[in-house]
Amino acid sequence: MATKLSNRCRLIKPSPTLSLSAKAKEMKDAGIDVISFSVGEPDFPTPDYIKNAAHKAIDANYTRYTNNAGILELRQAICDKLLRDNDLKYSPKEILVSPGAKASIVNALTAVCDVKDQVLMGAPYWVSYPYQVALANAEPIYIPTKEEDGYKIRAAELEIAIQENPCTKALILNSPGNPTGAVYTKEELAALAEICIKYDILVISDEIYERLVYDDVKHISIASISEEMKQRTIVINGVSKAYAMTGWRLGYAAGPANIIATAGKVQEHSTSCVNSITQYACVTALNEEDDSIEKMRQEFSVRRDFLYNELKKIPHISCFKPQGAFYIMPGIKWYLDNNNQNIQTSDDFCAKLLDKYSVALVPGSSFGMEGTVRFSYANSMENIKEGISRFASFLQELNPGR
């Protein structure tokens, strides 16, 4: 007899970014020259000062279970970082260290959501948000955003969404954003905060790309807008992106003590603590940062400029210049409507591109934005140059008379 799966898990699909990355790796292993723009992972090694700290932790035999919430030294280092970088004052009891920012979000949603609760998010959205909400037995609600608005939720749109969805419990806000690279200004965040306070809405603020902003753009946490907003915000962050530590698996949540304590109980009965070596290394990462983090940011900025300028040269491609993170999401709708190979969706487009030109992109449908594709420029300049050349050749093949 086949066991019936839970309804919420039957709705969950594999992560398209991880699936595409795995397929690209399989092709590479088979000897195919694949260029992958799919995974959101820095191509730089973890800085030496962090790796050295991990070696010291091993030599010191820091290899046991730790406090579920994280070692006190790390939670204090996170408090110091939030005060130093974000003007946010927290105590260690308001910090929960988890195995990745994904786990931080799931723990937070599970702590606050009940059946029939609704969680708002802008579309396009990071691929995991809807499924994380579903795992918490809540309902994801999407607020469409536009390229001409910088892919950002406007306060008036947020208020309408709350009014139309009376069971709204929370808003997931991602700035800098994946997949668009959008960054909210202080004024935009203040307008959103006013609405959230008015309707008593919790904000889960995903700030994992905080350090990766470009030009004169500054990252602002919505929790810093006011003390009243801080009490309605769970800040999500971690070390994966800015410190090139994706495989180390460490994220954290900062927020009201009662929510953090409840999220901690969720973690106690699921993943438990983050591995001890990672925690000790991250104390050093946060407290003793060298110039390697800034050098990575500068290199991402150079890659962004190159890729954006090359995309703008291609006829009929629309493109928002990202202000943060390491993604760019050009519009390909004209080519979906005008091609000689019966390609009708971004999924079809990406499948054909990978098959014929060995370039892996993520279809916009994965982010709730059909008619687009996502590039990750966390890639070498050599790969970016070759990849965009192949991309342009594919578009030329789809419509030679463009």
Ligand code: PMP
Given for the second form:
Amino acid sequence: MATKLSNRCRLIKPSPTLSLSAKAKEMKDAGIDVISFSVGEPDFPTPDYIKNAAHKAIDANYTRYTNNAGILELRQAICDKLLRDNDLKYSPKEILVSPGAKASIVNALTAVCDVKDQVLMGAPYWVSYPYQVALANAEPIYIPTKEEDGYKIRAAELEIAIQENPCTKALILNSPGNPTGAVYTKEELAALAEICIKYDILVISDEIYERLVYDDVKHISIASISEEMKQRTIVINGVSKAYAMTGWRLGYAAGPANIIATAGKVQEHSTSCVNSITQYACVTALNEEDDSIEKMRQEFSVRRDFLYNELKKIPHISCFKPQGAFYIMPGIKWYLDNNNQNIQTSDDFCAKLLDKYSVALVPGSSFGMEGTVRFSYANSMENIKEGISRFASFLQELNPGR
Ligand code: PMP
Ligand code: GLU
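I have the form predicted alone already, so could you send the form predicted in complex with the named molecule?
Next comes the full complex, and the chain you just saw is listed first.
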């Protein structure tokens, strides 16, 4: 007889972004000309100045376990970065370095949540948040957001959600956001902060896309709104996106020392410290940044403009212009309602698109937003051009008379 799995884990589904990109890779390996817009990871190699630092760390034999929370030089470099970029003053004991921002979020949620606690998040949400909350034994609660509101949670909606869910412990806020690219302004954050303080809610502020903002948009951390807000915020960040270091696995959390110490205990008994070489490379990544980081941002900005303009040309596609991250999430609802192939859901839509046109997109259902699909434009311009042309042909095929 098969062993019964834990209730918590039976509900967890695989990450759709990771499984779709694995499927696209399999198709590619089988010789199919697939264009994958599925996974969100920079297509650039890690910059040389960071790779050189890793080579040096290996040669210097920095190959042992480090302090569980991260080497002091790195936690100091993170404190310096938070002061420089975010106007936030932390000391190294308020920093926990973990194997990716994913682990930072799970450690933080595990440190603060009990059974029956509720954790709020805006929908659409990043695919992993609901399961990360479930892993921490708490319940995810969704606050629907609308395209006309820029996919942002309004303070009044937050207040209603808290009143309707009396066991609310925390809010996960993600700005710049995955999958919409929405970026909260200082005024919007101040209004949310007021509610969080009023109801004593902790904010897990996922700022992993902070460096990827476009036009004159500025990233602001909700922790910088006031000292009172900083006391109830855990800032999450990492090197995966800005420094093109997804495979190196390093994220970090900054927050009140008691929460960070408890999250550190969770880590100590599960994964322990981050790979030592990665940690040394990240000291250099943060302290000695060269112009390669800004160049990647500029390239993403050009791709965003191109993809957005191409999507706008397609009849019956609605499209919010992302202000940050590297995703765009057009609405395909008209085509779900008006097509000749009995396609009814974003899942069916993406399956058919992959099957017939070899283009991989993530269905909006994965983000709690049926009627949409997500493109990641962390892809070459050549692939973006070919991919959007195939996408347009697919829509034409679905409704030739539109
Ligand atoms: N937060 C968001 C919103 C993300 O899109 C990602 C991407 N994987 C992460 C956190 C985690 O990043 P990582 O674990 O690679 O640091
Ligand atoms: N966060 C990225 C995405 O949404 C990477 C994939 C993942 O970690 O789930 O595509």
